[in-house]
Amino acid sequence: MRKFVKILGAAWAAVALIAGAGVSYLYLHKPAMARASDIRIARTPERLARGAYLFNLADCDGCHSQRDFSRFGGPVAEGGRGAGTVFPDAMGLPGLVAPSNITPDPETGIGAWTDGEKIRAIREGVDRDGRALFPMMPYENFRHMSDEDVYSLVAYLDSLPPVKHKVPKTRLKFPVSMLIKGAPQPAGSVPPPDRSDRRQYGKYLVTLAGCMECHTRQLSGGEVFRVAPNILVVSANISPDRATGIGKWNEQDFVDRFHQYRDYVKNGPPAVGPESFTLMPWLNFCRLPAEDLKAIYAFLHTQPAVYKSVDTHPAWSLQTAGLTSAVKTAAP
């Protein structure tokens, strides 16, 4: 017996080291990286004008600008843009999610990093001191922007008005701190999409855009946002099902459904409550031109249909359906 209990204390003090050396090496372990390059980018007008689409399209207000949420589709917030922000408690992340003031600011923004560092950031997912970011900053898509579309990014975020706004740092819950730093991996060089072919730059524009991030891998939907107390929304099936997906648009439905909001973005959105609120871009989607929403819709109908049937506002449905029933019972 007494021999056992020695046998025993040896492996559980075997399995305690190993479990040791594990975290040791989380902890020291440095996320893989290269030099961030030298490069200074020219903000020529094309450039100026491709980066604030892409700007736009991978939808940076939706993380780093200050927003009115009282209003359809959060507009940015006068002064607020790229000036980061921190995520609410209710959105149940693990720790502290802050994203970070975007704009030339030399003390609270990004003014005193290299281009670069900016680059390596954005597609890289590591920040100046070699830090790994959360991967909630979708660099994992970004990784596959060109190198062109990347100088153009960085270019319009130069031109960014600097607003002094001092955001705290991300603070994440173990192990998660620690897991991070497997994500971030170098890009390399990437070359420019071809737009020659409508599902391949579709392809492009969705992976940029970060579709699959809220919509699932399978574009079905389903994934629930809460981002109070009291607001809760759901994302809805895109996949070409016909039933429960997007299978019955044709191209222009599909065209005519984002643009029906460029009267938004030019007159302002109305005021809305829980029952319309909605994390979908609208206000920045609806700027796209047609043509390029034609690209996303042909990529997305060569994905597989999924019939998933989805309620993208659950809590108000069903508050709707308990009103419903209280004037079906009082009625006489």
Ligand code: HEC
The other form holds:
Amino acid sequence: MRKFVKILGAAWAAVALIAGAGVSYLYLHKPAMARASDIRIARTPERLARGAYLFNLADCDGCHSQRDFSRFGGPVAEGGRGAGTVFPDAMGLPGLVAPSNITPDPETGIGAWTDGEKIRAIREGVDRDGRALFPMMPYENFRHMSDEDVYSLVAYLDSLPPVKHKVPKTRLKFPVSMLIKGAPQPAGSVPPPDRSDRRQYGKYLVTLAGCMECHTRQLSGGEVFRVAPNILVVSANISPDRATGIGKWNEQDFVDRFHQYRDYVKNGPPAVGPESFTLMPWLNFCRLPAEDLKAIYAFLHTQPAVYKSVDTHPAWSLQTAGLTSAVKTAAP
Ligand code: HEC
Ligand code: HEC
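Structure of the form predicted together with ligand HEC (previous: the form predicted on its own):
Full complex below, order starting with the chain above.
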């Protein structure tokens, strides 16, 4: 989302600069792109397990799966895993944005792609035909995914049940459509993260999990996510500020805050109304082992404390306030 805002800002500045001559150049310009590798990934049980872990950590479901938001955290709807969707207009995106069908269905999914093409799309941001993907697909983060991790992820994607579901192609408006061509970058070979350095490992997890994309402004949050005219949620301040962030939480508080949702994963999350709508991937992150959450905690605490109070459910507070006064007026 922050990227999208940046791109939009850059878009108008760029249009002012290049007006005329440059435009046709950008139109014809192809994104930076390496040839897709010829690798064929062996599907071992270790890779499938690691791939499932990464799919959950990087919340591929969050965008690519059909979800049931009548329940807390929007669990994946039956049969909708990886099937693709179209983002609603209320999100205010620059055109039609449709997270693709990433199941192995050969016609409507990515079943016909080579492993190398899948790796390139995930880490480098170009599709099979060399088109730049809209960087809301977090390839600028996934670029840091290690070689072995992206192999595991692809092995896991190949094991998803294929779903036949045609999703339209993303169609961005000018000039965003042109400007995103600068986003793809070849990733080269990426070594595995150093797990013995907890903060570094935490940084790796935070990067893949996209914490910074939603908890923008140096983790102080305040980003509004609107999915329907009156359904929204605002990201929390998770910087180490003691008054308004998570500075007072100890490591165990942090782990518990996530693990409290493990029952929801086991038994299915409860039905909720718009007052509890959230895009925070609680149902994913609660599955992370305590060591990983502790590494994330350690990394978050290396970041600057930002003082800012955020109301994560403002529309609801307003609505409730309205409702209460309405009830008061109506009372005898
Ligand atoms: C924040 C939303 C978001 C997340 C999270 C996300 N994606 Fe995407 N992804 C998209 C969007 C949107 C597109 C379509 C972009 C376009 O076509 O320009 C896309 C496109 C893709 C494509 C290209 C498919 C095609 O047919 O062109 C692949 C492959 C892919 N994503 C895999 C993944 C995987 C694997 C994960 C998890 C590791 C993931 N994505 C996480 C939003 C997301
Ligand atoms: C898709 C957007 C999104 C992503 C990705 C995301 N968050 Fe959140 N997060 C939110 C929103 C929105 C809220 C506020 C609503 C809520 O609490 O459910 C929130 C709330 C939280 C809270 C609760 C804060 C409090 O004061 O109660 C914590 C802790 C948190 N996020 C940590 C993280 C961490 C750590 C990551 C990465 C591992 C992360 N978030 C990734 C959107 C996101």
